[in-house]
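Presented as structure tokens, the chain that follows is alone, the form predicted on its own.
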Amino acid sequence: MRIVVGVAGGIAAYKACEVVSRLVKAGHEVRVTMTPAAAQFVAPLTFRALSGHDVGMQSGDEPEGPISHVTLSHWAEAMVIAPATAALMARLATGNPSEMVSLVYLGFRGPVVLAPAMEPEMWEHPRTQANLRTLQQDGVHIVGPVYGRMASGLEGWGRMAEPSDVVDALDDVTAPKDLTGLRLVITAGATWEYFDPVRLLTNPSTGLMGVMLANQAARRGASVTLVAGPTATHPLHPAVEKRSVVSAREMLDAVSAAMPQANVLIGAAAVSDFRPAERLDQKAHKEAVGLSWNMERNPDVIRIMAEQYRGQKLLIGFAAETENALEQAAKKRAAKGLDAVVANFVGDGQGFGEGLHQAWLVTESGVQALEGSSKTLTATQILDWIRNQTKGA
């Protein structure tokens, strides 16, 4: 997506650096405009380095050629203004285009997300609140401010929302609602299988992939139930219903309870294949424990769901492999009767968490490489495939 980020003067301008960084990391094209006052807090060179493009402050700067504000307002698909001071909000609400940010805003006709930042008394002033209402009536989406300590040392409402919340708000506003009407059950994270109260069997899964799928699906209009192991603690979209579990058997119970109302199951969790045959109630001291421990197989959650719902619901699994990922994913899809399996390599810094990532979608019709090395992009492409399968391309 093509995004213009407008930055106003104020101590919160430093947070705009992270906003731009997050947007670029997510694969967006970003251009930055600043008020002259903003340049007193963060140098334009910083935003040039983060975005890869020159920064505009006045109409005479022309970073995008002649009449840059017109070029940018027509180029952009979305606009983020963070931070927005009381002065900038007043200019935007009254249509006073005295610098590049307000010039681009007046010429732009797409979604705008604005993050106010100012002292509490300024935020509470009737004029600021009137300007706020005007901007909201104009269709501007407001995120924050939040309660906290201000640059003056005072506390109150006026602190700029965190950069992650600003980016999330933009995602909510711009996401297509093409999954509306679908009900998804998504599993995420590792399961824990206890030997005794202090020892357990698990794996390095952080649950990030499942959480990203859940958040994006919710933004795109789906009803989402996330069945999450203990490691899946990443921030969730408020529309996602989370059911926390610990063991594989608990995950099976939670998924079984949610599936009758669902259209789609995405098994992104790394479910432990085995568990101790006996869980001790007290810690087993090492002197009393041998070098082996009796184990038994855990239920295969997605296989059990496929046996029950094959042909009735869309079923997607994951295959995390250290070698022959595509071959193993194809075998898993056929053996378990799944509609698709997402294959990816793990180990040596790959696969888990936010490290290197490469994935393929394996279906009956063949293999589709999922573009990019970001789990965000992978989640988007998986959900696009689900949309096409359930609603047509």
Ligand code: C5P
Given for the second form:
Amino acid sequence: MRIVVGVAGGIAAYKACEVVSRLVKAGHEVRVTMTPAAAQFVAPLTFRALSGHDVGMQSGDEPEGPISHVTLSHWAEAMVIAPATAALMARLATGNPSEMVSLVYLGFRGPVVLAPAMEPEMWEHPRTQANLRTLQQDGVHIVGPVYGRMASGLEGWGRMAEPSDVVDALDDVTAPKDLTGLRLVITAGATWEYFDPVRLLTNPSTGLMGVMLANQAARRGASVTLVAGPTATHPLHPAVEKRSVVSAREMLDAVSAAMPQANVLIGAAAVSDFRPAERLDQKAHKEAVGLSWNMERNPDVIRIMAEQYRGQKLLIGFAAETENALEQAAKKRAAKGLDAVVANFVGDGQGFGEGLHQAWLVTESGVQALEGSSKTLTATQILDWIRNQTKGA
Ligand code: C5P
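The form predicted in complex with ligand C5P, contrasted with the form predicted on its own above:
Every chain and every other molecule in the complex is listed next, the one we just looked at coming first.
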């Protein structure tokens, strides 16, 4: 996406460097525009290096002169203003385009995310709050400010939101809301099956795949319940409802409770297939126990849901395999009664956590290779498939 970043003159201007850097790393094309005051805090050259383009400081006509505000306003598909000082908010709220950021803002007609940063008294002042309301009414999305210690040494509300939160806010605002109306239940992470209070049976799943699916689905407008094992602790989109569970049996209970309201189940969890038949109340001492332990089979959460909801709800499982992934996935899909199984390899550094990830979507009609080798892209394509199944392509 083409994004123009407007930087105002406050000490938080240094955080705008990270905002720009994150946007560029995420694959966006970024142009920066600054107020003259901002250039007192961070040199335009810094933003030029980060964005790879000249920085708009004063309006004019390129290529001979400075960058035109009209060019930037028309070029951009989204605008991020970070940090926004009290002075800039006042200019934006009153339509006073006396410097380049306000000029670009007035000429721009797409989504705007604005991250205020100022001393707490200035933020709380009725005039700033009135300007804030005006900007919100005009459709500007505000992120922060957050509570904390200011450069002045004071504590209060006024710190600029973290760069990652600013970028998340932009992603939220610009994401297509194409999953609105869908209710998803997603399982994530490993389950823990205790032998005694200090020992357990589990696997290396981090829950990242399930969390990415949950966050992206929420961003795209779906209601999401994430049934998360103990390792699935990544940051969640605020709209995701999380139910924390430990064992496979707890996961089954939580999924069963959430399913009646849902229309889609994605089983991204790596559920332990077995559990110790006996769980001791006290720590087992090595001299006192033998080397074998009886195991019991755990409930197959997704299979049980498929028995109940097949044909009524969309059911998607995962098959993490060390060999013959596609064959195994096709078998699993048929055996468990699922609409689709996402097949991927595990082992050799693949599959768990953030490593290389290659996946295929196996359905009744065949196999579709998912593009890219990241979990983010895999999640996007699974959700695209769900949208096409539920809402028509
Ligand atoms: O049989 P396998 O564990 O390979 O199947 C993987 C799929 O089944 C995943 O979607 C996983 O979340 C789900 N599953 C489950 N309950 C189990 C085992 C697997 O829901 N006990």
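By rigid core we mean the largest C-alpha set that fits within 1.5 Å across both forms. Positions refer to the first chain, counted from 1. Computed from a predicted model, the values in this text were never measured in an experiment.
Comparing the chain between the two forms, the hinge between its two rigid parts falls at 175, out of the candidates 197, 276, 175, 132. A two-part rigid-body description fits the chain between the two forms; in it the smaller part is rotated by 19 degrees against the larger. In the rigid-core superposition between the two forms, residue position residue 161 carries a C-alpha shift of 2.4 Å.
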